[in-house]
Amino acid sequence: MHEMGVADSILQAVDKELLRYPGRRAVKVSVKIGNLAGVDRESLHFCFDSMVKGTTWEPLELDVQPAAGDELDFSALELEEI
């Protein structure tokens, strides 16, 4: 499932970004996905939620924003203090 790989890449990007902010955890990650990117948003949400549930990433939420063309970009990361 292609979306599982996309979800994994998003979580790897979150982990990498969190290294810059010790003492914080991610609560929301936003990505931009274009209609031509070949990603099914519903499947991506399912895969992402499955990977997060019961892990240290919980309660991380995925926010998918529409974009043009085949764009697939990490958009924003919302953090809170632990």
Given for the second form:
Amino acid sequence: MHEMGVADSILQAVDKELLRYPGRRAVKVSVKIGNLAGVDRESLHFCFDSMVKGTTWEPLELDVQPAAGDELDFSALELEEI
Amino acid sequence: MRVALEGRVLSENDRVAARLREGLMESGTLSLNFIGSPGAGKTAFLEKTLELLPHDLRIALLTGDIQTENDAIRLAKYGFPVKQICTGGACHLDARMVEKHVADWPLAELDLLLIENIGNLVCPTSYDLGEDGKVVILSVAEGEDKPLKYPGIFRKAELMILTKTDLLPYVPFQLEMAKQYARAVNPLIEIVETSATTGAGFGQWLAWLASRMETKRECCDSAIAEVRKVMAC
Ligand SMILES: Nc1nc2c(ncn2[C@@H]2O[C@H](COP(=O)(O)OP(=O)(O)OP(=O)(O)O)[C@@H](O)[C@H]2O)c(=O)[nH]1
Ligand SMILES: [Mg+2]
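Next block, the form predicted in complex with its partner chain, ref. the form predicted alone:
Once more the chain from above appears, this time first in line as the rest of the complex follows.
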């Protein structure tokens, strides 16, 4: 239910990171989510995709990697030249 | 090109929570975050607690709901400062909401800050409010399997309040199973059985609370003494 907020936090972090790489755009952001993190993956994907669709974030994709416990951490960001 | 991205996704919340925690450490205020399903009896539990606590104790309360001031009105009857946080839709309280609502309270003069989270066993679990501990409230009308279905909160909570025990004769709830399930996900969890209607179990809960408040105060006193010692050098 709070996946919208989580998606928003992810996009903010992507924007912040992009400032360090002028001339590039983000194509994939990877996060690690544990089973006890209280985040539903499908719902997070849904929120993330609806926030990205039709915006300058496109074609950014979310990649969720399994993790232990309540981990909810960033993992990696894939960039390409514009 | 792939770059490593570090840190926690909710790091902004964690940052604010850390700031809150630091403030509460300086003042020696114990802060507890109460989490339970809608209607579990969080407000009733806090009402009974306020009724029984000494009236010179310096307590403040925050209560979160999606809509209405109902819970704040119920809690305000006991003469302690109370603020309602209406999230308008959000299913959890976050550290920023707490920080905003305690801003005009003199934290340094408080012994205890009690926070009733939004009725929900899932989302509030992910948001640190700078509290000293989470307390999960489970009523006997909800079914004994909740610790297994929603393990996150039972794992993170220090204390489980099993409430509405006065209803045990009327609902098929296996009390021992509920406790066993809670301990299966969190072997360290402490459990107190209460009824806000009859007051049963409140002696044990208030003893737990008093001991946590004392530990917090001692911790802060020794931290302050440590800082003084360093400053004197
Ligand atoms: N029999 C019995 N009823 C209780 C007890 N505690 C609460 N109730 C009843 O349970 C209902 C819900 O109680 P609340 O205190 O409003 O529950 P809550 O968890 O604060 O609910 P929300 O804030 O809406 O999530 C009310 O009708 C209370 O009177 C109890 O110990 N025994
Ligand atoms: Mg309530």
